[in-house]
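To begin, one chain is listed below as structure tokens, in the form predicted on its own.
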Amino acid sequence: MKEYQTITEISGPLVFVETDEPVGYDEIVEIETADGQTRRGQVLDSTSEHVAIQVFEGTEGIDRQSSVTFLGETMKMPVTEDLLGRVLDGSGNPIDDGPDIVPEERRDIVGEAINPYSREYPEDFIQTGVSVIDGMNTLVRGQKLPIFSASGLPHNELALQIARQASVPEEEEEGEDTEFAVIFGAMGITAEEANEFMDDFERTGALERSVVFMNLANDPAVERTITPRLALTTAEYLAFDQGYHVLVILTDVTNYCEALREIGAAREEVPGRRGYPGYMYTDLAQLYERAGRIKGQGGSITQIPILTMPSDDITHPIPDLTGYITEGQILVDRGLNSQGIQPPVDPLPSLSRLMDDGIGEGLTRGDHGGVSDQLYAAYAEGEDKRDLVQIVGREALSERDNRYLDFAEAFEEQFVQQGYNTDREIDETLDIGWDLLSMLPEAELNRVDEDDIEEHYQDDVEAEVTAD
């Protein structure tokens, strides 16, 4: 270990030391104040002679009299198996009163890419119990399924509700060993949220199979970079040394980018879109790649980060970035929210690339597959009539238009809406998805097979429909 006094500059969260060799990148640094208090960094940037130190306590008190001292190592969480059911800080640090943590082992938060040969395809359906997910954009172990939502919508509520309903059916039936456990990564968030998480956890008793890492608003920005880090590396080690599923919830991610772009700006960078950093694409990667199941391991790791689009733009650089690295993602809608629809997710611009390999025979049923399209098609040519019925209006209309535009009302009422405490089995949310189909003559299901048709097209309810 090395201490210098030779600080040069302090600019935001960062601080410039003078130094008279190299200084080895991502190393740990610990700054003392003239009142002894104790700082931790990391270096960000090493030339040999000056070295750019992020801090994450913020620099409020450091001046040029404080003491570096680089440690030598680069930043490592204490893993173990006894961190479930504990509440820490964004820097790691235990904040529920209990005991200090005593650690198997030290890993460092960086981790290590998981070798494309040795990961093993996610195709194992996980049921959240919310239908417009199962049925329409199924979550796979293993999977990155980004929530994308916006400022005053209920995306915590959602992921509360996946955090507290998902399981794997197929390994219950056969009553295989599914230990699972929710690491929760708070970035930025406020304490009023805080609060509302950390309830329903409590509430449910789910926070005793839970690690919860919090950094509220108030927190340093630039520990916002570390916490998602810690949280996965928990994840890692809890999912390939542990053999639990372990299912990470990250919220929110634009939070980490806005400290990624404040950073940025403090170290002079060009900036890229937006005034985000350049680099931005591949720090994201490095966080959402660290999902995924590995070859002969037992557990697995899946990923639900939440991001909040400015604006409610999808094309901004975050959500933009996040689609192409992620496989999907889930739409919360505002206005299905200013509907009263629960949870207000849109279907139609929402995405599960790995569905079709979570789904089918053997894995949830053989007619799913068929179900989602046909409804996703339904649902679309009725919100298709919705615009045409702003011009024209309803009477303008052919029968077969009506028909559609009572299916999308049925639709968002009974398949979308069905409240943050019911949980739906995926043979119960198909059975509504038929009933739904029912509505509809049958030459219009054209995406179906007609074994599937014979087996659960309802025409009593095709008939009632007409009458009607």
The other form holds:
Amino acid sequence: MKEYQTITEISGPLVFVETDEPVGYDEIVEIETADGQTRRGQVLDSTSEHVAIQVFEGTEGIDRQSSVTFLGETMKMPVTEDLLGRVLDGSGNPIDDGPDIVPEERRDIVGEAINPYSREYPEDFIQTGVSVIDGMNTLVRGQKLPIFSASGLPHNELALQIARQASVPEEEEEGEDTEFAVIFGAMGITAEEANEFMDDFERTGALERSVVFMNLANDPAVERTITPRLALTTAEYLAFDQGYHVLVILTDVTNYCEALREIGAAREEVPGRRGYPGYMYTDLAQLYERAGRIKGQGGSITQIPILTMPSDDITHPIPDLTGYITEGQILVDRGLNSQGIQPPVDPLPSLSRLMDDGIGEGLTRGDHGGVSDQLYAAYAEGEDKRDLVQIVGREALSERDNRYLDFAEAFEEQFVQQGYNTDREIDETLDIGWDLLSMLPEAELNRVDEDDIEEHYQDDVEAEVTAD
Amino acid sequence: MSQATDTTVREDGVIESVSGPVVTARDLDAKMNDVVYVGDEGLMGEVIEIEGNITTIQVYEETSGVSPGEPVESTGAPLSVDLGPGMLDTIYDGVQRPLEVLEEKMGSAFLDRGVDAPGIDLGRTWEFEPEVEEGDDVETGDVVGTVPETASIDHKVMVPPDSEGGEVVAIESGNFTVEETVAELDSGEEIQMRQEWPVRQERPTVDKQTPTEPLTSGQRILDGLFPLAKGGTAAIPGPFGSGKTVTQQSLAKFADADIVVYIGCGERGNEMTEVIDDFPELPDPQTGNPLMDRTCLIANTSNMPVAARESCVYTGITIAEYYRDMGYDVALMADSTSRWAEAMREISSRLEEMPGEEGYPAYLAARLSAFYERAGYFENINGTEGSISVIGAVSPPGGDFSEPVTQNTLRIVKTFWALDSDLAERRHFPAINWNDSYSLYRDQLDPWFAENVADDWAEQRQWAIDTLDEDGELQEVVQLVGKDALPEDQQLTLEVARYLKEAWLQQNALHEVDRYCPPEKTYRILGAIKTFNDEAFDALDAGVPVDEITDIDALPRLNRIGTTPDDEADDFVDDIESDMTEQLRSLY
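After the form predicted on its own, can we look at the form predicted together with its partner chain?
Everything in the complex follows now, all chains and molecules, and the chain you saw is the first one.
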């Protein structure tokens, strides 16, 4: 390993070094400053005469005399089952005063793409106990389903509730342990938020089955670009080598993207939309696509990334590109939140693409799909009527329209509203759905099968509403 | 990837710099678009720029750890695909490496680097049956024999486009591998089943004709309102979650094409897995054989190397052209062309080219139009007729159709299926907006529908369009004053339009009957709604209040026609029509 003292330029998170030996692309670099500190970085650009290095821990204190060592390998994550229960920093070093980690293996953190031919299609229903998710945006094992939120909204509470309650009822009946191992990757969140997560993990004993990676708001921004990769490399090892069902929570992807933009700007790249790099889609895909299942292997990786939409704008490049890669999204809504609905998830713009294969007869219940579609259609109709009622008033609306208005209100208060500590079985969720649908005239229910109407529709509810 | 031919590899360059998928090499003797092998691991790449002594290469694999000074070898040949029997029922990556073979070779579910595999199995034998005899004269493109490639498709072995042709001096039936000679010509030329063709070059044809036959899709809104022609081009733009992929997959499943080439370009891995799982199970509505028998899949998911994403649409269309040459109707789905455009943008920005609109390269429009122009209804060089229909999904950022990829695509394609997030949110699927979408093929396809489905196909469709238009205008008023403030006849129109939307335009892609609706049934459902319309307005004229008209119990059954099995649908519609008529007439 050759040491160089030939730094020619330092600019933002980047350091340029003249070299006389070839250096591999993506290779890891150690830079020692005059006061003896060591910083790590990664090669972004390599030519036969000089290389560009992105320094994870920031460039403060580096000068022309700092010595640069190329380690001759790409970034690796030491993996072992013993990582469960540990807390690491954003670069993968333990910060919990625990024993040293003795790795089974050191894995490249970039990760290779899963061969689409080798994937197993996800279709195991995960019961999160949250009605609006289980009933209308069902999560399945191996899915990547982000939470689209915004500043000031309780996305963390929702993520924690899912992490606490997630189970696979089908396998539980067979006596299997379906508890998830949780990998938590924090990118640039505040210490307070981090405490919220850690307290909950400790309170519920979930920490034992968790690996926590912490890059906090005051940690170096560039480090954020490797934190999720370390987390996912660990997840892959636990899932596909050790057979765990892993739930990966990444928060906050927005901070990750800001770090990408910072590096792009420092490299003077041609920017894409809103200054984010043109390769952000590919980069995000390399994170999100690491969710899934593999044929013939027991484990799985389910991802719940959290992102905060700048100014609640779903067309902003970060949620937009994410939505194009992930298999749906759960949308946390400001309006519902101010109404006090917990969790304030707006089902209309939310979506789970893998829902249809995870529900139905033998998986959840035969009427699940129909109930979900009917709730969607009815709530959308009710929302429309709300716009109208603003203008013409309730009296001017027909009886049918009034029914839909009542429905929308009851839907929010009984179906969506449940509190962060209520764990609802899927049967309960669907039954609440039927209670609500029974507020509407039977003839309006065109998305559910006639047999299901026969079985679940309650005529008396209709009568009650009409009597008012 | 075609690599079966023995190309003399020359070791002649060294890497100068590495930056992501873009590598430059010094002293490399190569032509533009030549395939090269990069570095000690031999990663596959393609020459995209030559400047002085420096050659720029886009690499189809991950370049971590590759360093300057490593060798670069040129094959002297452009990126080509292997063409021959065995492409159907196969799934490839963006440079035609079969993913099943890669899994075997790598011994892992993860895609490793530096592993290559021929596009078609060189060891497998096929049963060759001659179509010509010794002494016959054959010309370029002529069919010399056939091979049963799958239960659905006879593969035609053709004289390659670069051959002169001549008199057949030896030919016999038997089992051959794709590299063995199946026919010999007097010129000494030997014909094998396997051909090679550079992907960026169009395969030759005689003439492009005006398409007159529809590519029926079994989707009511498409066949009924916005039909696509065999040999036509269509774009499906829409924000995420609006159902692009579901629509593309429905087309791949039910379109009446002979061959389907499905390109998953920069999309989700699980979606491709779904296709791989579903297609062998689902029957082809035309032949009853598994759908995979007519399908070739190309999967370059979003996390696979970006340069291979750039090339995957070319790989796909070249395979489509080869089957077209046999006289087949081919449908090609590209999901999504935006990812392809973004791959161009990414490579272009690494080359530090001057960007055009939104960072896309200035040649974006030219590349898009050149690609779509490879679609069409063709007269082939062997005298047969074949077609390629191209259906491209577009993923506009933020669902904004004014962005460059959507706009440049719309300038080329003649059918536009606009997906709408508002419809998707209320679970109206397919979420194709009937006001914004269009098809410029309507007029040229009407004679076919008149002849094969019903004489008044075009008039009935026009009635539906008019009613939906009127509904659109009335809805704006309803938003302001409420429905009850409208006159009765307009309320009735709204009700008719509601059935048009719910019973006709909506279709459940997951329901085993409703997912495929033959054109005859599409016509009957619309007819039933029109019957209601006509009878209802008669009743209204006779003084019956609109509430009573819409309250008849035959009416909600309109919504059930779609899910009624095709062989019972005719009787079911007859019943509804007579019940509706009877019930309405009894009101006055």
